[in-house]
Amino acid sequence: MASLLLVIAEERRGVIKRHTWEALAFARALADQTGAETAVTLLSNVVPDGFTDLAGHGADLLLPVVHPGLAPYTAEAHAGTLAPLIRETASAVVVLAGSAQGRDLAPRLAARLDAPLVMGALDARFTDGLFTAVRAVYGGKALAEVALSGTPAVVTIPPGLFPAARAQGKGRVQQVSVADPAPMVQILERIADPGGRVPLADAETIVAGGRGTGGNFAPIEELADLLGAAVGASRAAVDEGWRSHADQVGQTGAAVSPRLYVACAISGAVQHLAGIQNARCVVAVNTNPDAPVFKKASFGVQEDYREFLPALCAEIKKHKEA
């Protein structure tokens, strides 16, 4: 087995993005299992700030690749840049954030590696000599051990799933040069969110809707701006055209892992409920008491979104005021 578990970073303009210290803690347990060294690699324009401080939580090598090339992110000059690099360090094991970039990027260096893949690891060791991942099937309800006879292994990880843990690496730094990627690809103009909101993979808080809300989102969205919160929706609001398929939580939409997830008016079908697993705390406003989403819900509030949540934003002022 080879001894180093190479973790690919992400930044969001020049900022390291919390998936990245998610992975790195993934990797470092696993490094403390084996005594292997852990690796991270950043691709981009320039070095964020907060990279050599991936060496506090666990690094032992910060391998910064560095050209005009990389930013923004393209799915082809990453895999073409990574996969030589991933040969050259001779890793084990390689991780990625299952966020968008992640899951979007781990199929490519699979096939361009010839390397056994695995989204959603939730668990691994070394077996045998085997990396062994465990995954959530059937939308969450049934775990597979899957055992990876090739190397490198590529994994992603759920996000929220693994959080940041203090350990010091060795943090030792080496420069990597490349070749110019020259992407076919090329990425012109890049419009924000004009609502200013936090992504969904990267909120600390959602509120969403589903088919129950009829369209009226007035009340969600006022409650998100109190609480600085992203807003989300099932796949039947967004089926309906109330709102984007960047708000869409779910298996065919965004998996998310916030600290706090309000779900308003939505049943909880099992594709949504799949969507959230990762969410530490979920309140559910909702008439049905039969809905399944109080079965995965921390709090139930068996009322009315729209007589509900305007009260609540009161209190919520109330509170701020004072």
Ligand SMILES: Cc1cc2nc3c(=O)[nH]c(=O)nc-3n(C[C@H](O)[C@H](O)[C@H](O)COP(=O)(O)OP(=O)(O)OC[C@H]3O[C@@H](n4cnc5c(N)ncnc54)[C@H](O)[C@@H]3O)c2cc1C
The other form holds:
Amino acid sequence: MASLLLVIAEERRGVIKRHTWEALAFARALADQTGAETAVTLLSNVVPDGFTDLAGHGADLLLPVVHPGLAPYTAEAHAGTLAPLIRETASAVVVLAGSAQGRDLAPRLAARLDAPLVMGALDARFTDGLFTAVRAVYGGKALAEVALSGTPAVVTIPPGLFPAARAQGKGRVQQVSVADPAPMVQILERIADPGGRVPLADAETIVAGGRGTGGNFAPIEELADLLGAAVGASRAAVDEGWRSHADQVGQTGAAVSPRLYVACAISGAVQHLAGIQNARCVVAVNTNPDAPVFKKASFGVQEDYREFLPALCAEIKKHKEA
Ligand SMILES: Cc1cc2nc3c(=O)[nH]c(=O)nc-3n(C[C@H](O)[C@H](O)[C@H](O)COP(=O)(O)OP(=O)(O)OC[C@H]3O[C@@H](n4cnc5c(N)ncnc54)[C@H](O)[C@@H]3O)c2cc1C
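May I ask for the structure of the form predicted together with the ligand now, the form predicted on its own having been displayed?
So here's everything in the complex, that chain up top.
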């Protein structure tokens, strides 16, 4: 039976990312079923403020790993440092957020450890000692239950699906010393998004546009600015060159988990819907009443987005001013 469930934390500029709390909530719930302990490890050049607060979210063991070669993140340095730590701690399950970093790191870790991997677990439990996870298949049309034989099981969870939870863990802190990770790749400069928007993976609200916009994203940008949202796009909009690939949502773009997803002039092809299956609330704005996106939407607006969005923005502004 599982003894230690290890969460790989993420930080950016000394702040722990919200995905870490979510991954810990997932691990804590699993640990409570089995009597296992949870541990959180964080690899960086400093221990961020708030790391020990993870005890208040269910961490029994905190394993900070500090080395100048571990920040900023590179897959090679992190995977090379984590693999021996995971072996030493005899972790039964390794939990990562399904963020860009987690999705980059998880397969590398699994390969180094010769361990089974499940990406995007929607649920998990132990069945007869085997780690069993549920994941979406066929673009979200079906769910598959997969039992992983081999230890540790490496698992990523979709961002936004498991809300951070308060739970008191033991919170023992144990510094981990590691060898120089000697990364072969160095990040020389990070160039921020000139629009200054939240990345899609972190966004709580996304306003997205499709081919039906004809490339006119101005109403979408305006609503996104008002809501502090990220801007997404269908593949058709990206293929037309109206948005960059970084904005693409769907099977071959980003899988997102916002609280609110506003799909404007997007028909709702299965490959697009695959990327928003974990969105809490979908609002579809489309002139065609038969557009498949309406089947996925919590709220459907059969309107021209060029008329509906400015009217909505005007109402939001009035509400903000009041
Ligand atoms: C292997 C593979 C992978 C793919 N991966 C992805 C992916 O990751 N993401 C993705 O999005 N697609 C993906 N696709 C493409 C996908 O199949 C669709 O072609 C694409 O999603 C269609 O984009 P769309 O909804 O913007 O365009 P369309 O299907 O052309 O829909 C445009 C919609 O806009 C509506 N409309 C037009 N004018 C207005 C208006 N003024 N106001 C309101 N509504 C209006 C129309 O009624 C229509 O419903 C993939 C396809 C394949 C084969």
